[in-house]
Amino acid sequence: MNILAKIKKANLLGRGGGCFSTTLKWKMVDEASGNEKYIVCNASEGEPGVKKDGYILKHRAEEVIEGIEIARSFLNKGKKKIKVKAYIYINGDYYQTLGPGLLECIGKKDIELFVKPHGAGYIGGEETSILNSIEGERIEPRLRPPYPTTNGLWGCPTLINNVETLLNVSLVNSDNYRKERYYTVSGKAQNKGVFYLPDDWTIEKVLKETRNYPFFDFFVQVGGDGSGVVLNKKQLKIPVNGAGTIKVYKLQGHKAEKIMKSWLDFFLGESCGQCTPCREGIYRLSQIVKKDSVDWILFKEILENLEESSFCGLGCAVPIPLKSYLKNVAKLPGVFIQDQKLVCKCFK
């Protein structure tokens, strides 16, 4: 059985947060025309709370490198005159601590470590922003289509996979993949850390099995501490999604406007400013939350505008934590928020 068939049988999904089919992405790059192709291992990890890629690179770098080499062999197999160059696009903090070990693992293989520029932030991990960064262009998303699978680095077909995705490719190739994934648990948790567990476990089960299920009333943010969905403790019987993170918040005594402001401050600082809905919309939202009287109707309208018209995934991600928090948590007893009845009406 060839590697693509193995990946398909294992039903591998991307672990960078998008959960796109690994089989389909590899097939698209393989079928794209051109005598020069690229592989990019995305180790940028710029969203708060996501720590798994750094953990993997520290403990399982050789398997990640093997996954890159397997991808190279796949794109080259049976073809002549196709050059395949690989990059590891790595978070600067990770490079400082893990760079020497990675270079040792790479050895003489044609894999280049490309350090994510300082200040590139969250948007610097978006796949087309990565392409611009490596090419020396302004770090901002590209208009799609065309997609990187056909028009990536320097216009060539480019395979962009997350660190954990390439680790899984290595495991699938050696018949050691057991349908497990990495989870990061943070926040008001007793036993914070990175855990390797079955990928179909519910949020509740992950918290309980890792001794992180709180003894107090709580809610969680799942999939990233910036863009993740917010759920109350009665909504935890579903699998963990996105980048595999769970952040625990204490319900009693938390301040609604303060937590929303923290999300908006993150997105405001990370927006590349390329598109008006994102640049102006996030600013307006942050100003609304700061006011003594919050206009929840306008707040909702701006969120909907961001969903519908943002250029890239950052603007589209802004409504996820805000709307889910206002829908699932803000209406709970004991939560203090301005005009709670209006909030419940606006965010059903």
Given for the second form:
Amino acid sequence: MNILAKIKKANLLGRGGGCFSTTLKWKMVDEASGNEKYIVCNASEGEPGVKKDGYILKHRAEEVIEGIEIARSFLNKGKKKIKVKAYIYINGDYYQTLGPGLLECIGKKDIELFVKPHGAGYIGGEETSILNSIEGERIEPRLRPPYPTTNGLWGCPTLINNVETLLNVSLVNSDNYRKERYYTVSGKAQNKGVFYLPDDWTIEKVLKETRNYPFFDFFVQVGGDGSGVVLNKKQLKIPVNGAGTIKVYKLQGHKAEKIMKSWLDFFLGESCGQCTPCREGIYRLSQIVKKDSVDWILFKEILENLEESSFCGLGCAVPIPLKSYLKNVAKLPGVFIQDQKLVCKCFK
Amino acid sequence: MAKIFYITLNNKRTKCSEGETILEVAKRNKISIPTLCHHLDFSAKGNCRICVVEVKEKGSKKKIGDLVTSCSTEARPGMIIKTNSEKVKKSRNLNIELIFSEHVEKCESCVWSLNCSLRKMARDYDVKITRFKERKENRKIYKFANAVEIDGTQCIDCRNCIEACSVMQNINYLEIKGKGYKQEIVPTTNKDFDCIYCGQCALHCPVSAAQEQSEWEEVEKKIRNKKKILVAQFAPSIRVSVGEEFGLPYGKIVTDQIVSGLKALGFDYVFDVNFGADLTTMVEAEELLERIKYKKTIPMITSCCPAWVKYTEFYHPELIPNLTTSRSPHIHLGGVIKTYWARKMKINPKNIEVVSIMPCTAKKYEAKRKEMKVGGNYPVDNVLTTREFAWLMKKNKIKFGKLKNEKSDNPLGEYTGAGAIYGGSGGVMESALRTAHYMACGNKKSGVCRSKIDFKEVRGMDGVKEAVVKVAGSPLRVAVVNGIGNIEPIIENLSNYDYIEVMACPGGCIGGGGQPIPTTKEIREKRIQALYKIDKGKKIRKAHENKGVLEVLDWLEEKKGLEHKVLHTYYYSKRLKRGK
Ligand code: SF4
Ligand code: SF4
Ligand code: SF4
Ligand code: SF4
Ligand code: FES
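Form predicted alone done; form predicted together with its partner chain now:
What follows is the whole complex; the chain from before opens it.
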């Protein structure tokens, strides 16, 4: 069985949080025309709470690099004329500690370590921002289409895969893939850390099996401490989505304003500023919640506009923690209760 | 041939061709969709998000579609599109409202105030504009010499100015500083870059945050005070553009209306810079032949575009000897007004105020260059852009287009077809070639010297036009650079040419930074065609046949010392300023 068929059979999904089908992505880059192609292993890990890529690079770098090489030979197989260059786009902190080891591991292979510039933040890990970053352009998302799969680095077809995805590729290749994934548990949990467990476990099961299920009243944020969805204790019978994180919050005594402000501050600092709904909207949201009497109608209007009309996934994701928190935990303003949507369309 | 297919646009089956954006299809079908960051000169950026429409793809089971930006999304077969659904209205209006809160309104002093796109948008779409407090009140205003400014309190972050400065002009003077809501358009701190004052940023700004540094208030005061003799002179290119400000079609020729408009504003005399252009042609053609004859620095390069001059002085001072020393048409004419005409009229030049109506922001800077002074006087006291001029007329309720036609005053109002085409790319070169051809031939009536008028090789909208033309039988290698963004390859191959025309603005001055907004490729073309129409309609189409010009030149020749001052200038390297 060739590698694409294996990937397809294993039904690999992007582990950067997007959950896009790896098979499709590989196919698109493979089918895109061009004699020069690129592979970017995304190790930028910019969202607070996500630690697994660093963990994988520390413990399983060889397999990840193997995954890159598998991708390379897939892209130039039979067509020796196609030049495939690979980058590992790595978070600056990880580079500090893991850089030397990685370089040794890479050896003579044609893989360049590209250190994510200081201050590039969360948005600097977004696929098209990575392209801009490597090209030396302003770090912010590009207009799509065209997509990186056909017009990526310097206009060439580019395969951008997360560290964990490439690890899975090498596992699939050697028939060792066991449908497991990395989870990061953080916050008010007793046994915080990174865990490698079956990928279909529910949130509740992950918390229990890792001895992290709290004995106090709590709620969680799942899929990233910035853009993840907030769920209450009764909503934990679903699998962990996105980048596989669970942050535990203590219900009693937590301050609604404080927690909402922390999300808004995160987005305020990360918004690249390109588009109106995000640049202006987040600013206005953070002004609105500062007021003594919050205008929830306007708040909701701005959130919905972010969801509907933002340029990239960051803007679309702003409503996820805020709306779900208001709905599932704060049970606060009536305006949010009827709203059924929890996951932003951009991440579907 | 592009593939043809159908979509459903606001419940109507609508034909599209492959590659068309939803916005294009809508426009074609007279459905209006508001836009701000979209400009036909640039590829779509999709950042303002006010052009959103609701789209359901073919076969979608959804009740309500998703929003996409119509400026950047191509129509696809079977799409069901709504441009005015509830969902669209909600997002579009909120985005307009948010954008408004970035823009401190300064309407009383804004040349746009009577046709402001933002306020029109608020009216048309019934947008609330008072829910948010202004957020940019404390932003800086950046001024570039006395020509252009970017008012940070009004900037809506659309980035058109960056596109204009970097992609179109390749000057890279503007940058985005910071991120998120803190981002700001700023001049670069890198001392290796400098502004050339072309004003393309202003021409492409949808909300007049990037704009000319206005002089209309000063001019209005001068008119009101009436202490001096007020003389207006207007550029070749504005007669085919200013009509647009009053709803006339693109490329409508309104020369005589401009004269009556200026008189109605209160100017005592109105002269035509086309006369100055004929004068410039004479000076330049003579210099060209001299350089060739005496094997002086070749190629000779035109200098009537002050933005190009600034470019040379800053980026390529080594080319200063290549620039013609001839002054530009409005400086020529200004100088003539304050010497020849003043003497003739027995007026002390100190009592004359000359105001140029120009398509250009760089002309503001040029007019204030110290070395322009003639006998202690600036030839030109103020420069108004086409936009400022139109605004003054609107403000003073002058019914432009419905005025009684008037002709420019004489003797400095007469012009030839050669002067007329100065306003378009290739025009300066063609005028000079017509005259050089004649000059080189002397009065001989040999075969090669048959009068030659049209040099069509140098016309058109290409970025670079090259040709070998025969002037009096000898080949002359010429190049026309249409837009400063195209200059570098020509500089790299300088020795391939004898004569080069450079205009910083795409299309030449008809696309200048002071021209009516919008200016797009299609509009530039219409304006340029109108210039050639004027040329064609003129009995006299060669500068050396302009009797008034010949008379002025004769007069100047007798006044040694003055002649050089009025006709020529010099340049100096501006690299000195560059720090390490
Ligand atoms: S939503 Fe807009 S402003 Fe926000 S990060 Fe994306 S592109 Fe930038
Ligand atoms: S005037 Fe011209 S060079 Fe100066 S900032 Fe504007 S576009 Fe750039
Ligand atoms: S100055 Fe004008 S063109 Fe430039 S970003 Fe601001 S609004 Fe847009
Ligand atoms: S091309 Fe004309 S309008 Fe543009 S900067 Fe030069 S002189 Fe001014
Ligand atoms: S006009 Fe389409 S996003 Fe600005």
